[in-house]
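As structure tokens, one chain now follows by itself in the form predicted on its own.
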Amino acid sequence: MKKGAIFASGSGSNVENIVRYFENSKTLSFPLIISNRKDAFVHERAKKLNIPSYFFGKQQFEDGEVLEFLLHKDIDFIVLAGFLLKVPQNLLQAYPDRIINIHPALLPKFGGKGMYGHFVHEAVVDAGETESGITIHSVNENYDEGQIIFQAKCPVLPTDTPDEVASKVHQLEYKYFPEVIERFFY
């Protein structure tokens, strides 16, 4: 059974529907949660889920504290899921085209660096797009410039709202999101 590490910075929603999808499988299991904010939802969730969770700061992703402890417990690939923190070249070189992410938005628009949540969602209805939905795609050095592995779309009509955009994002998201893990890490 392959093993993955789950990376979030927020409120952990595509943690606990992609452990959820998981809980059953006999071929990827996510043992563990790491997030680099402290006060993330994300360890609510873990610890609902009963799945550990661990906090690492900037520089612990930097300066390889975060390799080591992959590796010490035998962790296979990394999905990013609303994890905000670029990814380091130690992760990069250690896990090639085995980390994955999911971007709010159909890249290569609205994407790059402060691109992520409701800013996404503002700046796909400020610019009056008639449609957005989601990205996976594998991660590199810049942010959302890796390789697009899958992407989905919605409509977005002249009266959402970026809440609304969001939401049919999200449905998106916990849809394809677990499905398109199982296909690329299986």
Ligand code: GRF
The other form holds:
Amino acid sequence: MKKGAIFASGSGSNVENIVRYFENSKTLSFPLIISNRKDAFVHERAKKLNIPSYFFGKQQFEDGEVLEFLLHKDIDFIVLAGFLLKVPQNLLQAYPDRIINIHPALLPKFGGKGMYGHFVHEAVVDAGETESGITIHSVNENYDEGQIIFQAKCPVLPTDTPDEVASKVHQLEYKYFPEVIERFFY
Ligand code: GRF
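Given the form predicted on its own above, produce the structure of the same protein in the form predicted together with the named molecule.
Once more the chain from above appears, this time first in line as the rest of the complex follows.
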């Protein structure tokens, strides 16, 4: 059984979906959740899911405290699900090709610093795109530039608002992220 940590900064709906998917898995387990925000809703979800969640500040990611904690807990891989801090070098080195992220658009378009949450969907609508989707990629030192593992698309209608695009993208996330995690880390 391999153990994964999920990192999240926000609501954590993907965290909940992933944890539920693997509840009875014999291959992967998710014993803990980490957030860089004390007040993130993901902590509430973790309570409901009966999984410990931990807060660490930016400095603790950078100075290796988080890495030490993960090693102590025997964590084999990391899943970023709406995690907004840049992953520091110490984690990238300790977990080479063992960290993946989901981005709510079709990279390489609409990625990079500042492109997260509703900003992404607003940019997609403003650009008049006819499709959007999800990109699951491995994480390297640049935002949203690691190797692409999986993409799925949804149509964007001329009448769609950013919220409507977000909702279609979320459906793709819930459908595909757990199974891609399963295939990639198995
Ligand atoms: C998702 O759209 C994910 O792709 C992005 O951040 C959002 C997180 O949503 N990176 P939630 O916290 O899982 O509800």
